[in-house]
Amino acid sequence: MAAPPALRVVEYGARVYRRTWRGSVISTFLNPVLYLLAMGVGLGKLVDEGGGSADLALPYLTFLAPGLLAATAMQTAAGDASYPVMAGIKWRKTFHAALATPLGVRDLVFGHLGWVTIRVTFVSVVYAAIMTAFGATSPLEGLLAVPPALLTGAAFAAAVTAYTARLKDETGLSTLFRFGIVPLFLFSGTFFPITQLPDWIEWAAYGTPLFHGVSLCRGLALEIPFEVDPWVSVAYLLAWVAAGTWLALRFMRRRLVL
């Protein structure tokens, strides 16, 4: 029995990525070690002996860790989704060639996503594991938070799929990261609860599908109350996912076909 086409798209990003894989070490392995450091050990080390993590009930470093498995998770899906689609359609023209084949573009669409996908879950369990490592977590707990963080990444990598595929030139993707991606990983709950935020930013938080990943990771890995109803937030990432696969073959089809 012939295997989906799709497959051979996400055969190809396995193919690639094992001879560049050593690019990735330090975003992988490295950066994790140094957020949890950074922002759990050191400035966690502060806020308790502050009493800034009381309202938490939780160390900061326990509270930081599950937060960052969602960040992580919508940074690799976006840097996947992004720099890599804008050279198969306009540098490398991979997408042009793969479509000089039998592939159809929801082939290589579905297939690109697929890859994506298995990205972020190798990347969330490391950081699963590297959390489980700093004692934030149990080793069950933290990969019960992998399931919702790689559904985080899913809703990224299809929403920003299609934003790059209807773009001219890179200037937008630097927008993107600039005035999207960075102030999600700041006000979407990562290192705070959005209750600290003003009404107006903390209204806006709520509609972020970052702060509904950071909820599920946080509410598994930790077994404490999840922010909003986690079938809400199953729910809400799930139409993230729906409508960017859907908007990236209309804009995929437009750019390279039409």
The other form holds:
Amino acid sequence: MAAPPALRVVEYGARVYRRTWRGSVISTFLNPVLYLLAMGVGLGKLVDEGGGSADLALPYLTFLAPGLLAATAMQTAAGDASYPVMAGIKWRKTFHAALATPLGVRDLVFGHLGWVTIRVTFVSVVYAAIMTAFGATSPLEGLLAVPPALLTGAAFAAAVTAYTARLKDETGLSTLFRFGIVPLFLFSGTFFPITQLPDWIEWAAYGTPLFHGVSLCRGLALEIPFEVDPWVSVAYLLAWVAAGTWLALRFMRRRLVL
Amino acid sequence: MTAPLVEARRLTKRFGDLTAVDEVDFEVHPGEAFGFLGPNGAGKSSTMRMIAAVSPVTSGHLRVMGLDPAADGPEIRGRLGVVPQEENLDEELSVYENLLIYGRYFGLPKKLIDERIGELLHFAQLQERRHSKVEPLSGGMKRRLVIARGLINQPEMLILDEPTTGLDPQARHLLWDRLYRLKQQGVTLIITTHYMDEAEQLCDRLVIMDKGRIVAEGSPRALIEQHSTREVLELRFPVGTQEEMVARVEGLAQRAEILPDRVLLYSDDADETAGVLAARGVVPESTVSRRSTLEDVFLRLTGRSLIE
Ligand SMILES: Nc1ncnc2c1ncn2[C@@H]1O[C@H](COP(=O)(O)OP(=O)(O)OP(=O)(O)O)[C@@H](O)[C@H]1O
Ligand SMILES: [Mg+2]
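Having gone through the form predicted alone, I am curious about the other one (the form predicted together with its partner chain); can you provide its structure?
Expanding to the full complex; the earlier chain stays at the top.
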């Protein structure tokens, strides 16, 4: 029995990764270490000993780590759903090559999203282990934060794939990171509660998928109340996954089937 | 007679307002090498892509191996091999990995793919490059690898879109030899090309396309017999004098074709024409007498050259 077509695309992702993982290993292992060191331990000391402890009621490192896990899932997903998709469509045209085989656009999109989600899982588990090693959370707490991180990654993988499928060239990709991913990273409650922000940004932050990912990761890993109803967050992220996938299918078909 | 492998009736492809393929009719039969010859933009690739079930038909009738590309795309693609005009190898991966992944896309088991890769690398003369990355390979090697990739599923029919464009003569001849072997094994070939020598060498039958339409169809020899004379005399005149000379060669041959840089005189005996020319005192800068080719057929039918 041959594997379902989309799984063949997942396998392709894994084979490419086997060749290229060295390039991403630094970001997978080193980035969490660096962030947790600089922000969690370094900045955390300042926060915990200053006035911040009054607001937080838990060590800053512990507050930060689960949120950073969600943010890392977002970055991994956005990275894997942007440049490699552009390469498949335009630079290397590997998607066109795949479409000359029995595979169709649907297999390509589902296979690609499936592979990105697997990558996000891997990165999240590594991250959870590092955050446990830092003493930010217990191992169980760290693991509890992995599923919402996955959901966050899937939401971004689908949305960014859809976005990339419509781009003429790579300038749109740097725009995405400069004006999309980086501001989200900074203002979605990863580093500080969004209630600290001016009202209008706070309201904008509620609308971002990353905020809901952070809220879920933090609420599940730590014994503090969720920032919003967790079921609302789950539903919201699932809606992003569904809408993103639907648009990705539509835009990829428009782009690749001529 | 067996049923045709490809059957097209009033086949049309439009991109917005542009009609790339305009109501063409043709049939490709099992075991033959069928060519599409035509200048840039004639609609060759658009036609190939419809046959390969990757590009939807705008209107008209198309059957590939008896199947409808709109409904049975995956099955058709599973039984075809495609060598696209544009390179789309995965340059990050090795020669071996490119073939393996492609085989997996066809749903073949790894063991079978590994067996075939051994044979295909031999066929493409790439055995030594098995584990090298694709990126640094020469143009000819990449082209051979794309052909090998197109054969991983042992297709009944191989579609090649300009397989030798950009290759040096030696690489072209090697490819021609490989294609000839495939044909002997019974693989049906569909080839597009700008090169009339390639079409003459490889194709049993061909169509000449221009501006989305088929302007002629037949075997290379029949096309030449039907649309051209046996021989051609090519004359070049010193710069600036061609116009004046043209008046003096009129009526000398069955037909004359005036190109920007030379004059072609069509007759059944070019040497005899050259003799008459000399007797009239017309002395060109250079003369070449040769047999008619498909280029002449194309020129006759469209008034334009194949390679622009
Ligand atoms: N995806 C597309 N979108 C819009 N127009 C297209 C597209 N593909 C091809 N065309 C147009 O259709 C016409 C036929 O193109 P096609 O590629 O089929 O020609 P061709 O005979 O293969 O030419 P060449 O020898 O240059 O490869 C051209 O005018 C081309 O610009
Ligand atoms: Mg073409």
